[in-house]
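Take a look at this single chain, the form predicted alone, given in structure tokens.
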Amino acid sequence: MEEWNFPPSYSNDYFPDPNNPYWFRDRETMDPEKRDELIVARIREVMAYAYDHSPFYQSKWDEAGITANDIRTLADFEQVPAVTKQELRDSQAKKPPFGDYLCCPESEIHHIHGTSGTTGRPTAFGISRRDWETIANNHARIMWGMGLRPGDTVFVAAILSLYMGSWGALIGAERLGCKAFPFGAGAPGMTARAVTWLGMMKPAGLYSTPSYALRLAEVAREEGVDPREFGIRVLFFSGEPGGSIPSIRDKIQDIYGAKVVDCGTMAELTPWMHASGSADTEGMLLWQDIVYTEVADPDTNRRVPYGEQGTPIYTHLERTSQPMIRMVSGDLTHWVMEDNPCGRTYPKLPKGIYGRIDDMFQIRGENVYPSAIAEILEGLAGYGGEHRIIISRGGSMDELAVQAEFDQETRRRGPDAVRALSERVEAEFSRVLGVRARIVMVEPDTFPRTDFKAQRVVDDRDLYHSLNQKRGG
């Protein structure tokens, strides 16, 4: 395969031809079975590397029994055992900053991130120049995949900070030889003037949360410009569910008149782009030779077959830093295995990832995810594009409740035609969920629009009763 080495060294001068789909054409389009060999080989290199390096993985690994010469195919990689993020926890706590899994000298750390802390002691990412050069030219070739050429200009509309999702779609557009504009998120008034410097510089290419894309195209329409005028090709996608679900990939799809692609899976796992859409393959790609994912079963954590659903496991093929073998993300997805649009020969993600396994609650005996909801009400003529699930788990069973927005059109209809929206939102909830929930419409603007992921889960058992009595339940 095409600069197939550990530890990697790619050509920083290297561009395919301009007509080529393909950054790297063997690497993306071999039979399948022939790249599982070589993977199997690159395991092994990376899990020898990582024991000589890291006592996190000498330790682990020695109280397993096993050793990098064990794995001989990839259901013998299925005994190593997980890693998890609160190990990684404990790891730093133990020997800080960075942990006993760092397998480069601190010296040669090159960049800093992080998660942000809010659920407990914040993990931090020590990325060595080496891997930040691999992660430009991972992330360049999947853009290259999406559609994106040396010469377009890529708007990055999200926070630059401790967040890896920006610092990844500046670097990869680097590398991709664009004209980078790392625009940012989260200051007062800064979405109205991305509306303007996205009129004047016309980007191809704009990588954002999907909610972030919403409003950015809400606040447009306010100054009274349509968001086809910022003449946007590519609209790529993380941080949240949205870019693989139809009702709301279609949406934005027809808002700005542009191709939506999917990407992403954890900070720890940067290159995070390793799971993406391309220009012709909807959901998630899974570009087996960066980071190998296995979609597992969350108790035994042994794959599951093509066609059933799982949480994804990750394992970095060219990281050097902080490798991540096996780690368990705690998301919830499923895969298939099929003939791809593009020509390329890995697994997919049809509906990408739907969201953290903690995040479903389970109302009268139906598992339900966030981002399930949403995708009906963004479906719905009349919805206002915000809304707010109120769980209640007080008693045996988790109670629901949904604050929805309806639109100004529906407004000016109406105490009728919001109570008829009411009622089809109920009807929804019942025919493809299986549930029953207690629906509240509320007035435009209710809800403060986000820069970055929406949050929109609220377990209140004192609000969900104050509703439910609104509602004469």
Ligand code: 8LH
The other form holds:
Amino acid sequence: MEEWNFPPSYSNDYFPDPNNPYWFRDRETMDPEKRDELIVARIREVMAYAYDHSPFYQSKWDEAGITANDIRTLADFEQVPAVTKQELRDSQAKKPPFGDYLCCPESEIHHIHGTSGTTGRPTAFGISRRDWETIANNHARIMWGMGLRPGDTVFVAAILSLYMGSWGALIGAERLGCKAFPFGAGAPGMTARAVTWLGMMKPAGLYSTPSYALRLAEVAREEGVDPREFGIRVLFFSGEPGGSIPSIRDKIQDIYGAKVVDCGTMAELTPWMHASGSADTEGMLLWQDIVYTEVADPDTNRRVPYGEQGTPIYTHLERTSQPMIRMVSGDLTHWVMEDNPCGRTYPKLPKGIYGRIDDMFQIRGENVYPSAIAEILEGLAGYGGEHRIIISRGGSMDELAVQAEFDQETRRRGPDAVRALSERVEAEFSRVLGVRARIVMVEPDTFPRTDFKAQRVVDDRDLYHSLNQKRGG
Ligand code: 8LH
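Please supply the coordinates for the form predicted together with the ligand, as a counterpart to the form predicted alone shown previously.
Then the entire complex follows, led off by the chain already shown.
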């Protein structure tokens, strides 16, 4: 079989035959039961390694009375206590800067990165040279599966700072033998410049967040450029929901005339592309031989059966510097096991990751995700491209208002068209979500666009009530 060892040492010269749709055919298409057996053996190796090299895992597992040798089945592995983000922060506060889960000597660290969030103590990533090369090989393999090939130009349109997304896309493209273009994002005027450069370079692949791809298309049109002229073949997105939401995916595919692939989990789990669709399979496949993913009940951290919802818990099978073993994501998704059009035998998240459990709100007993609201709006003709979700969590029940932009065409057609759109939005909310929301239509371009991940939820009782009154509701 192809290289599948721990620790891995991939050959940087390896490439599959150009006509082979798989980078590693055996690993990607093997009998899933056989793969699971191999994963159990690999988990034992990774756990033994982490125990030997990190006081963090030693004390955690000693306390739980569990050892690597106790893991005989995937069900046994569910007994291993989960790791939370807070534990990583605490570990780094106690043993700065990389925490006592760093499993290599500090002298071996080749790259430092960190979490891109703006609240709380940031977490530092210390990534060894060996892991950096492993990540590049993993990502090149998955990008091959997306249909990208050596020689293709790959345009990275995401912030090249603390965000791991951009770096992961960049090193994957480099290892794949692409012409990698670390364009970046986020500086003033940069989106207009991206339009110029995309027109000049005509890349085969573009990496960004889904929100930014929509923003980029708006700016292109303002500059009189049809995004189809960029000639992009594959748009691969991560960082937020969108790439697996049919209304958003189809809209972006149509705007660019390109294939959308959804990928991405968490920076801590880099190679974060380990959940990724492929050229022929929509949703996100779980590339279990790279990072083993369990979709689990958030209360018990035990796997739920295929077909059910839960939170992803991730385990690195190839990382040696800061391996995550049962890191709980706090996101929500559902998983299935079915035949995939691309022939890969991995389980799949058919609708991607819905969002963080914390971002969910309850309206009269119904669980609602911000991504479900985006899905409805993006599917409606006349929607102007941005919205805000205002939740009032003040009383005994959560209340929901949505401010949604109408587009220029609706504006031109006048107040009746705006009213009709508002009624359509309201009707779709009750049909799809089963909830009543206060809908407030607003002028095109009311809300700022994002260069990164969209932040659309506003938790504000006063704002909710002022909107509610304005509408006379
Ligand atoms: C997603 C998705 C997705 C991430 N669908 N939600 O971009 C990949 C990595 C580098 C990343 O975004 O990591 P970061 O900044 O630590 O954020 C992780 C969270 O982002 C994750 O827990 C999800 O809530 C969200 N996310 N990719 C839906 N394809």
